[in-house]
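Encoded as structure tokens, the following chain is the form predicted on its own, with no partner shown.
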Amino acid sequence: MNIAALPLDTDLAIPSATHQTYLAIRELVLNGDIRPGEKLKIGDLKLRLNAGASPIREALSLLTSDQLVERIDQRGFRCAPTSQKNFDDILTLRCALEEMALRQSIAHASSEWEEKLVLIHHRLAKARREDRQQFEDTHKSFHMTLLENCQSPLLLRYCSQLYDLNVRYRNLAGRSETYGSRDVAQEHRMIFEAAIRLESDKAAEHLLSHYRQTGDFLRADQSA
């Protein structure tokens, strides 16, 4: 079970059917297959996921803790809407918490962590964007590996949740005509090389620049 994928207050002993349904709906939301603000009808999701009504309701309740789903007046659910203000809040928190986690991770650097970081960066460099799910999984693994040596499980959980909240906005930014001009692989390489050299100031600088550029592209896309 991917503990980092679960909301902060989730009981890890949830039934497997609920967990699988939770993961399936979560991916639909994060990938933009369910649009922001879209009403989530139990009947439609039963057909789409080939799942029962009870696991779907339980999964949607769990996703409200992730802030990916909203309950509508206790009568139903909808995909959480997006807004510039919400994105700015996510970006501000993400930069603050991930800088803290990255600096702590580098301060506690070990050969095991460095070897794992080298391996996951190599996999990310080889990952093909055409295989969206594999790329997204590898991309998140790279960012979480950078932070995982911080020795604070709670901080990691918050960083993981903020990463997921940001994914939908990154997908929106990806629609910008100029987004393809970014050399994202080079941005990752600069973060990786500074971290592996244990240069915490440079690693943090490159990481925050990486996130803020996505924000700049999103703002340009929405104002176009």
Second form
Protein chains: 2
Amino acid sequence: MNIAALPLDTDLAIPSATHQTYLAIRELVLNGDIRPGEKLKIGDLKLRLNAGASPIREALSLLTSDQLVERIDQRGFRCAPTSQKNFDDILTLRCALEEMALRQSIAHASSEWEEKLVLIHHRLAKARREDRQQFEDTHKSFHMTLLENCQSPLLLRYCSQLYDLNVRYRNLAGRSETYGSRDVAQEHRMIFEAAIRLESDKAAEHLLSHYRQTGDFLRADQSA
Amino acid sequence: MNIAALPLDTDLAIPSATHQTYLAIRELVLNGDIRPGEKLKIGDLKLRLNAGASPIREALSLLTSDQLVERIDQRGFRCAPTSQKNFDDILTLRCALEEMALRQSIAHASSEWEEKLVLIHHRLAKARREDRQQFEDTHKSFHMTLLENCQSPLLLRYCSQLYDLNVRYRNLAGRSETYGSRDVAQEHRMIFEAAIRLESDKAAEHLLSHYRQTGDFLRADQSA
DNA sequence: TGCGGTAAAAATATCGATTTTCCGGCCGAT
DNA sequence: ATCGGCCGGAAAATCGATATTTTTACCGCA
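Next up, the form predicted together with a further copy of the same chain, please; the one we just looked at was the form predicted on its own.
In what comes next, the whole complex appears, and the chain from above leads the way.
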């Protein structure tokens, strides 16, 4: 029925309605288009995303894994609330886990990993901030690649989760371009170069400082 | 319709079908009644748990959060597979996170926490191994209480998840009672006492040794 | 003998309708 | 005025049926 869903010639299979819905809602939450704590009414979402109730319900259940949505038995779903405490919790744990992952990643360094890192860093350096989604994807990709070699899928998964949780806060804070006053690209380069040189301590130091600075910005912004 | 679902006089609200199903399947997976990698057919589960398809589907989606079930778009769900690597991953990360949590917990010690700990440890010491479910619950409760005071909900959640993942491996390994040859109660007491005395280093040491020993047992058992 | 293709069967994904539960407002009694 | 109990409408949960997709089993042909 749905013409747009026809296979066409791409080898990418048509994603299920559930999956599409999952991505759509996820995006809404991460971008802050759905506010923290907001109730997520199935009926509303049905209209908004014009999808059936079942896929939505399932997508929301899935989003629960990511801690982006909360499920309250018998009374639906709501967007995960935010708080200073929660933000600090995310930041702290993130620093701890990413440091761990980064060190392991470096410890297991291989030339494939290094090359991948070079590539991604290049893309990041080149990426224009204008294209939001594009930039965000590359940025996450860079950070995850740094950790990717840690040999622990579980740790990686947690890091990825925390990354996303953090991104939401970043997006919720006004798109304040005080952020721009920092030389973020430079920060990335420092991390990158230390990692390539396999200097764990340096790399970890730069990485954490990168996160903490971002943290400070958000905190400042939030009170505004 | 369903007589069994009537409120009765308990103040515990009747849980939704989804929630019941969630708990039921979770139990099946944790106990190893559903084997790792096994396909989870909605139709089968419908009969087995006599529930509708929707609750089951949703329960499975929820179980995905716990990493006990995997969802493959367009071709249903399957029980999360197991492997030596995965087991090691769980154990290692668990040690790291729990140590972190335990230290923080102790650092924030309060008399309420200490009292709660005393209580739970008493229950654990007294718990008979015969009553499986009862013992397991108390055991988890003890371990989580140790960490509970760490002031980081996220960290706590991850620890809880890893605990469960580990329990599955424990249950999958034959209910080998070589396990009994260890004085587990003694191990618990060591951890407990160090924690109460706020000796982080000692407590952490005992905790990790407790886990690692369990790990060794499982590894040994697994090859059998 | 094995291979590619295909039709039937099985299972998943999704929709639409129904049932249940929750929530807010209203009313009368203390 | 405040508390509890009782509607009525809204929303969530669930069921049953249908549409889609994946698997399986089979067949004829090189």
